[in-house]
Each structure stands twice: as structure tokens, then as C-alpha cells.
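Next up is one chain by itself, shown in C-alpha cells, the form predicted on its own.
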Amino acid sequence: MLLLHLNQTNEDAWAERLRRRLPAYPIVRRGDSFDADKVRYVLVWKPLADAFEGLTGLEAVLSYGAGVDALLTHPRLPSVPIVRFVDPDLTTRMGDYVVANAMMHLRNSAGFLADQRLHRWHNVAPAKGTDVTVGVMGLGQLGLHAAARLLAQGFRVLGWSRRMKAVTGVDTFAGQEGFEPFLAGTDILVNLLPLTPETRGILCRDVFEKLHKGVLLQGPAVINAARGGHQVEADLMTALADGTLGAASLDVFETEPLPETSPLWNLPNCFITPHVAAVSDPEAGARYFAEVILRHEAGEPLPNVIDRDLGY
């Protein structure tokens, strides 16, 4: 049996996804009446303190998002495998993201607003991109997809990852003897590592001061397209206004929505958009976990199964 906790989302639509790939399995909902102990795998989005009440049987639990930090600190999770959703799609946004918002900075975008602004026509030429170098925070699927299309915009590309990996045409830089090598060689900064407590926090005053200058117009930009608990929001407004970083994209914050109070919205070289950078498709989630399901039950392992320890 399948239960859906999809919390904020669609339970009836989902079902009826799921129903359409799993014709013969039981698929059930919170509002359901059911066997709990027959449950043996669980969708989660965003559960709830009782997601997991009562669930004896429960063989994984399925995530429906890219990231697990926030799964991972449930109070009851089962010390089950937590399979993460892999899909090209995810990837693919994640990627038109990435790649958009490093030819804006390119392109001096937060320098010619404030001349609109202005009416000001200040004939400068922005930097090319085969001169601007793209540092990658974060090696994995998403890392490495963004890599590969940074490299095919022409700028030249380096990676920093937990553990040394090799990837053709990047330089990679692994671990914190690393960290600073790699910033220094960086003028546009792209966050895209898993939250753990190691990396909470790492987008601040000490790294932005540390990223290469003299190549963008305004000076070293931030994308950050991974959590909000990545960035301190405090010292990103005080770099930004204060010419430490020439802009900022930015995807995600510490509070979602951002509320309104927030300078960051009157910030004129930070770009905000309202965590959409890689929107999880509902048809491609249905059809992945449902393919996890009946391999599963056909013998074979899970795929994409979190390493507890590493949190990702």
C-alpha cells in the first residue's frame, strides 16, 4: 500500500496520477480509512508531526522534492531508506536558472537598471564571457547539469564539493583547503549544495569578501538556488549595498514567502524570484515514483537513497 502525506499539495490529483501507473496497488490518502501497518511506502511533501503514526510496515519513504533537510529533522522519521525525486526535467529548470541569471550579471544587468532608473546613458562595455568565471557550489546532479551548460555559454567554470571529483573541462576544489582557492578564482558564485549543518550559513560576509573582483562591472555576484538557510540574509544586504557583491539572485530565503518587510525587495541589484528556480513537475513525480514502486516490489534496490549521515 502507497499513503500520500503530500501536505500543501494536491492529494486527490496525485492519486488519480498515481492510480493511472499502479492500476493493481492500493493507494490511499490521510483522509482515508486504511490498515496503517499495511502501508509500505509513504510520499511525503512537507509531512506533518504524525506522518508516520502507526506505520509498522513501512519498507521507504518516497520524498517529493530535490532537497531532504527538512525531512531529515522530522521527529519521527522511521529509520527507513528515504528516496529522493531524480527527474531530467527538475535538472533542465534548474540549469535555465542557473545559466539566465549568470549571463544577466554578465551582462552588467544591475548596473544599466540603475542607469534606466536614472535615464542615464553610460556607454560602458560589459565584461566577455570567456573572461568571467562561474564558481559551482555543489557537484551533484544539479551541480554538474549547470556545470556542463555554463561551459557551453563559454565561461570558464570551477567546482567546490565536499569530497575531490573530477569533472571534465571544470576546476574542482574539494573540502575547506580548498574553499578559499576556489572563491578567489570565482566571480559569479552559484550555491547549489544539499543544507547540512556544515554548509548552513556559508553564503556570508567572510566568503563574499573573498570572491575574485575586477572583472564584472559592479563587482563578484551570488545565485543562490539551493535553500534559504544557505544564505545570512543580514550580511548579503550589507555586501550588496555596500559594493562587497555587485548583485545577487536570489531563489530562496531564511522565511518563505519573503515577507514584506524585507529590504531585500528594495534592493536594486538583488533579484528575487519566489523559489521556482527548479519547479518539481506533479506528472514526472508521479510517473518516477511509480516506477520506484514496481521495481521495488520486482526485487530490485531503491534508487537515489539518502545517506543519513552526509544529509543528502
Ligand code: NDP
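If you're wondering where the values come from, they're calculated on a predicted model, not measured in any experiment. Positions refer to the first chain, counted from 1. Only the largest set of C-alpha atoms that superpose within 1.5 Å between the two forms is called the rigid core. What changes on going to the form predicted together with this ligand:
Put the two forms on the same core and the Cα of residue 297 is off by less than 2 Å between the two forms.
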The other form holds:
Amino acid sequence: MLLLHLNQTNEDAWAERLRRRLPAYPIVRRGDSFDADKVRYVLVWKPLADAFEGLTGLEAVLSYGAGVDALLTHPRLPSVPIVRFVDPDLTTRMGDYVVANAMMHLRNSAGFLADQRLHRWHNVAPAKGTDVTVGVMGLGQLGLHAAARLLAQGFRVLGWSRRMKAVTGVDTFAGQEGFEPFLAGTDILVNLLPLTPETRGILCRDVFEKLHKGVLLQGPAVINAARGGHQVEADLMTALADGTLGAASLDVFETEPLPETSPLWNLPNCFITPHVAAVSDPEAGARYFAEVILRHEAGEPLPNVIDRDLGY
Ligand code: NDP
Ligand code: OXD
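Show the form predicted together with this ligand, please, because up to now only the form predicted on its own has appeared in this conversation.
Below is the whole assembly, all chains and molecules, this chain first.
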């Protein structure tokens, strides 16, 4: 049995598509009445307190988000494998977000928007893409794709990961010793790291100050498409206000939804989106998770199982 523990608005779409893909497999939803001990798989992302209650026969937790930080901090997370969502649909959406926002920063969108509001004709030329370096933090499923898309746009691309990687066209750095040289060469910093104890708060003033200056008109830019817990919002506020950063694109926040009272809303050089950089599409998700279940039921190993010790 598959239990859908989805606490979001498109719950019906997920249920309908999964039932279509798995017509012979029992699927129940949170709130239905069912034998909890018959549940072999639970589809969940940001688990509520009771998400795993009574699931004594569980084979795997299926995370319909790519990031598993909310699962890993659940106090009653069962010790079964966690399969996360890895899919070209999600990856492409993230690539779209990163490219769109990198292009906005390249073209000085924050500066020209501010001028437009003042009816000011300020005739300055933005930098050229081939002179701008985008540094991608995290060279996993999403970071590698984003790097390829940025290269295709003509940017120079640097990449940073935990372990050293060889990526065609990308200058790569790894670990703590690689972090400062990576930052020193970066005009636009893209965060695609998982949220772990090691990466929490990584987008802080000290990091913003180390970014490369002099290429983008208003100063270096930051794009955070990973998790709000990566950014120190007070540091972002001051860096965006005092020119340490020229602009930022934030899709994720320490508290979501971003409170109406957050001063981030009012910063003219901060582009805010409501955690939609790469949504998990029900059609793509149903295709992926139906395949995971069918293969596992046929005796094959589970794919994309996260490493609990690493936290991603
Ligand atoms: P992956 O697990 O595929 O990749 C993670 C990358 O981060 C790896 O390259 C890994 O290094 C690197 N990394 C992890 N820890 C460190 C560290 N301490 N120092 C340096 N590098 C580190 O993740 P995905 O690419 O699939 O996803 C990344 C994140 O994006 C998710 O965890 C999620 O939080 C976020 N996300 C946001 C979405 C949105 O809509 N805003 C949508 C989907 C995901 P190594 O290769 O050496 O292991
Ligand atoms: C994810 C997300 O982790 O949407 O997939 O943030």
C-alpha cells in the first residue's frame, strides 16, 4: 500500500496521476481509513508530526521534494531508506530559474528598475555575459544542470562541491580549502546546496564580502534557490543595503511563507519568488514514483536513496 501524506494544494492531482500510473496498487490518502501496518511506502516531503504513525511495515519513505532536510529533522522518522525525487522535469525547471535570474543580474535589472521608478534615463552599459563568472555552490543533480545551462548562455562558470569533481567547461573547487578561491572568482553566486548542519547559514556577510567585484555594475549578486536556512537574512539585508551585494534573487526563506512584515519585501534590489524555482510536478512525480514502486516490488534496488550521515 502507498500512503500519500501530501500537505499541499495539488494533492488531488498527485492522487489522480498516481492512481492512473498504478491502477492495481492500493493507494490511500492521509485522512482515509486504512490499516497503517499495511503501508509499504509513504509519499511525503515536509512531514507533519503524525506522518509516520503506525507505519510498522514501511519499506521506504518517498520524498516528493529533492531536498530532504525537513524529513531528516523529523523526530519519528523511521529507519528505512529515503528515496528522493530526481527527475529531468524538476532539473529543467531549476535550470530555467537559475538562467533567468543570472541574466537579470547580468543585465543590471535591479539598477534599471530603480531608474525606471524614478523616471531616470541613466545610460550605463551592463557587463557582457562572457566577462561574468557564475559560481555554483553544489554540483549535484541541479547544480550540474544549472552549470551546463549557464555555460550555454556564455557565462564563465565555477563550481564548488564537497568532493572534487571534473566538469567539462567548469573550473571546479572543493571543500573548505577551495571555498575562498571559488568565491574570489565569482560575480554571481548560485546556491544549490542541500541544507545540512555544515551548510546552514553559509550565505552570510563574510561570504558576500569575498565575492569578486568590479564586473557587475552594482556589485556581486546572490541567487538562493536551495533553502532559507542557508541564508542569514540580517546579513543579506545589510549587504544589499550597503552595496556589498548589488542584488539578490531569493526563492527560499528562513520562514515560509515569507512574513508580510519582512523587510526583504521592500528592498528594491531583491527579487523574491515564493519557493517555486523548481516545483515537483504531479505528472512527472507520479511517473517517477510509480516506477520506483513497481521496480522495487519486482525486487530491484531503490534509486536515489539519500545518505543519512551526509544529510543529502
Ligand atoms: P544533490 O544531492 O544532487 O547535490 C548536492 C550537492 O551539494 C553535491 O554536489 C554535494 O557535493 C554538494 N554539497 C553537499 N554538502 C556540501 C558541503 N558541505 N560543501 C560543499 N558542497 C556540498 O542535490 P540536488 O542538486 O538535487 O538539490 C540541491 C538542493 O536544491 C536540495 O537539497 C534542495 O534543498 C534544493 N531544491 C530547491 C528547490 C526549489 O524549488 N527552491 C527545488 C528542488 C531542490 P558532492 O557532489 O561532493 O557530494
Ligand atoms: C525541493 C523543493 O526540495 O521544492 O524539491 O524545495
